[in-house]
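Below you'll find only one chain, the form predicted on its own, shown as structure tokens.
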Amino acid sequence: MDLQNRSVVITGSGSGIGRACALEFAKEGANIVIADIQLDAAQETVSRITAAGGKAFACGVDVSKPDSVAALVSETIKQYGKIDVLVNNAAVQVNKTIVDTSFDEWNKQMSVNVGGVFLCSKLFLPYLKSTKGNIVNMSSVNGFFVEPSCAGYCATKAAITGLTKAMAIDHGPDGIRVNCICPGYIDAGLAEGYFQSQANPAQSRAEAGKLHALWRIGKPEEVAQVAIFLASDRASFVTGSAYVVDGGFGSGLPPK
């Protein structure tokens, strides 16, 4: 996929979809920056990559804090000398209605989910311009197919899709491509946290699978493969796009 020796920064890659992306990008020969607010989790991802012969380093970062993101940029350039791909994946989710959501919960979702995309993109863009690199943002089908008690999260994911298109238009003349992925339920990360919060996690997971045309929830590696495509030269004429990776979410029917 033409990613050999490319420098790839992936936020929220200490677990879930972010970790899967890191592992899959490393298999393609990319040099990875594992950026996560949980440094121990980031280091675990690094260990998995290096054990398989890949190259990566961990960096603790709070994507909602300008100084923290600036430190991530500095360390990336120090270690690899460049950046070719930025994957904005870090996110938090609060499963509540607007009435039940506190001001702090609302602000945290906005500052991490949307603010993180803004800050990381803003500070990495000058370096992406020099490599004619690209950005892959992690949105969600919840940006346009909303569910109950998920108001703030849905709002942030809709914002990410719009921001993706705006950045693609603004920075296309610099040779920078910007796309986003909109996963359905994935068996990792935030979805797993949701399942575990339910009275019967196994039943909740099974019911979620029935919401998809493929009658199952997705695997994080299936999202990662789309991220690899979008980051590669094979997607050289793809920008401003929202790639839906949801197994037909919202159209699930009983199997025949």
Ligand SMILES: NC(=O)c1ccc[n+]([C@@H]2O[C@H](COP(=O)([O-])OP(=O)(O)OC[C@H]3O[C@@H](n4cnc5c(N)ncnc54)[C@H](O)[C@@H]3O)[C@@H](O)[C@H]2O)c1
Contents of the next structure:
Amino acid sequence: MDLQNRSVVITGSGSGIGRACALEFAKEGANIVIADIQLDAAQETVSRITAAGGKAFACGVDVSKPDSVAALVSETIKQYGKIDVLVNNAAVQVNKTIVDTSFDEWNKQMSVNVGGVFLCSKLFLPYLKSTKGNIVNMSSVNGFFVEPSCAGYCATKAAITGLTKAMAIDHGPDGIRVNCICPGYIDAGLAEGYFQSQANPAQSRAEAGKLHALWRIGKPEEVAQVAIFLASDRASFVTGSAYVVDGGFGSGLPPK
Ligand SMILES: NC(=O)c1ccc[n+]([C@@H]2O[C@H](COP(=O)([O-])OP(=O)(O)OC[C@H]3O[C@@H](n4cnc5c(N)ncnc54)[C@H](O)[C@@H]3O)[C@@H](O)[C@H]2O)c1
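Here we have the form predicted on its own; I need the corresponding form predicted in complex with the ligand.
Below: every chain and molecule of the assembly, starting with the one above.
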């Protein structure tokens, strides 16, 4: 989908949805930067891409740290000479109420989930201007359809949806598009962490499926396909949008 030789940076692509995005973008012929705080995991994603004939390199980065993100930008420009697409996907999730959440846990979620989008966007935007590139932020249905015991996380996802719209307005005149995706439950790390935090993880997982009209949770690849569409020229008039990819999450009461 016209992503051949595009330079695509994906944060948090050492696992889950980010890794699926990396593999699917690589299949489209894009050159990928696998940016993750876990360098081993990032290298594993690179191995899978190169084994399939694609092009990628790994970069250990903490998206909440300005110097670390600056190094990611330098390495991207050094290796690929440009950036066309930034996928801000890295996140952490604390499964607690606000009363039980420590100040450090609150700050960590804000600095990784929201601060990471801020920092990566801020430092890559000057380069995206020259390619008329675009940004895809990974938000969540939890930004507007919340659940118990993950209050801080829900707040970060609402912030990302707002930030997406604000950046779209500010940078649209430069030809830069900014969109976000709001997935429902997806079979990946953060959902698994949520299930494990519940009294009965297997039951929690089974019940989560039934919150979706399709009566199942989603696959990371199903989110990746929408990221590819948003990043491609086929979405040339799509900006400031929050794309819901949730199998009909919360569409109504489940059948009896
Ligand atoms: N899994 C779901 O059900 C679900 C639903 C809605 C939205 N999302 C969103 O999708 C994205 C990916 O979630 P996932 O479930 O695939 O999670 P995951 O835990 O599988 O992957 C997250 C990745 O981010 C990396 N990471 C964490 N902190 C980092 C930091 N400071 N700097 C760089 N990398 C860091 C981790 O090492 C990990 O590889 C998140 O933004 C999440 O909010 C997930």
